[in-house]
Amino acid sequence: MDPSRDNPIIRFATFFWGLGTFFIFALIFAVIWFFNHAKPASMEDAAAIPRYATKAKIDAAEAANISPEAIEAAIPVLSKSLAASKPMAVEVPAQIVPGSDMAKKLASAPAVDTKAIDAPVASDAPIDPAVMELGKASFMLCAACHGQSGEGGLIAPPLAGSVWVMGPVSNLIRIQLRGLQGTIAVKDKEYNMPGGMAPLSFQSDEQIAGVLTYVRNSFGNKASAVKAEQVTPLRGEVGKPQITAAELTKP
């Protein structure tokens, strides 16, 4: 037998060599283990998820209604209308918190008349092709929601055959100058975009007659064009909250 082997001091260090190797391989899988080891999700992540999730539908729904190359050939349009654009001084905000003075301020304003802007008009009148052409420009950007040809999506619903479109002027002026939110059924379907459809007030009158001239008399739609004349007692509306289905004249 070898005496070395009974000598405490080699036995001793043995030991510790033994101990300070597990500890090194242990540090070791330590480190991997933290920087490879996913964080738990805080909440602000786990909110985030059915955020994402909506990006994505929106995502696909206008990628299924507008291609790329549409939205290429769309941009110098866009440009050069939003560069004819006449700039207008905001008189009211754009979001008005509720309860504020703001809000009842343009609660207590009174209503609108539209019955003059509702009045029957005939549908087969001669429209203006230049109205059409300014209206169909604008109309690329609702496009991407509601298709190319007014067939509507995922999210948004049609344009084409819509009683809403051919119905009441005054719906789609003050839809365009408000936005709209909650659930709005059309062709026996309901949709309730998420976030609802934004205000596209920064348009001119005249962008706004001409783009719902344009969804009026495309897609196999047939009725009356819309005249500025028509939008401009509508401008009040704006920074009103979004407008919903249940504050609309019924089609």
Given for the second form:
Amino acid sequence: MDPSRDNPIIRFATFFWGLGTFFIFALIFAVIWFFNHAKPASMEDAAAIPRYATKAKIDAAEAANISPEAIEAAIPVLSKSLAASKPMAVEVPAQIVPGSDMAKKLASAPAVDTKAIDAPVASDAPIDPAVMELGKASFMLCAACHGQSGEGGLIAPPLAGSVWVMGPVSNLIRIQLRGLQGTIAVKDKEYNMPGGMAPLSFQSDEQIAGVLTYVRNSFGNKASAVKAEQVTPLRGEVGKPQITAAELTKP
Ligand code: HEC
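Pass me the form predicted in complex with heme C (HEC) as well; I've looked at the form predicted on its own already.
Full complex below, order starting with the chain above.
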């Protein structure tokens, strides 16, 4: 038998060797864990760290440079875009609670004189190509339902050759701001699509003017341009139920 097993000094020392080894391994694992833990998980994360640091420096420098005058000047712009981004319009009259603030607001809203908006404009007035470009970009949205060339289809009537499109501007603006429901005759055909057309009032006045100018002057259509100043006075229409053909001005 190994005589060391009975030697209390050797047994005592062996116990501490064991304990020491345990702590050394524990320390190594703790060090590995600590450094892995703090390390970014991927190359992208590693690259992002200096980018965030740089961005924080730029943000701080920019914030320090904004003058109180610049902040004051930005407030009307910001509040205008906030006001324009009203919550989703109420689509059905039944959804407006009678006696509610919304019902009162809509009832007391002064009727906008659409005559001024629809005042005839010389049809040969030149159209700003930048407005057409803006309109073309927004038209992607309309194309989903009305077709790439405004030819219409199973889900929406045509815009190409439609008297509504080339007719009074206020009709088109109100359709954008309120949507449209019920029967509407387009190119000798009656349409009454389930659900109608939803309001697209999230667009800015400039976007609405652009897209309407674009549809009035594309696919063989020819009509005057629409100006953002014609859209602005009708903003109060937002939130009213989807408009019907009967409420529109006859083209
Ligand atoms: C989700 C589908 C959809 C989208 C997107 C859409 N519309 Fe419509 N639109 C309709 C439907 C459906 C009708 C017919 C509603 C009805 O039956 O009463 C309609 C009707 C119209 C009308 C009147 C009828 C006509 O054809 O002349 C105009 C004008 C019009 N839309 C313009 C636009 C414009 C401009 C856009 C893009 C900014 C647009 N629509 C986006 C579905 C859509």
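Residue numbers count along the first chain shown, from 1. These numbers come from a predicted model, not from an experiment. Think of the rigid core as the biggest set of C-alphas that the two forms share within 1.5 Å after superposition.
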After fitting the rigid core, is the C-alpha of Gly182 off by 2 Å or more between the two forms?
no
After core superposition, I'd like to know whether Lys222 moves between the two forms (criterion: C-alpha shift of 2 angstroms or more).
no
Post core alignment: Thr14 C-alpha displaced by 2 Å or more between the two forms
yes
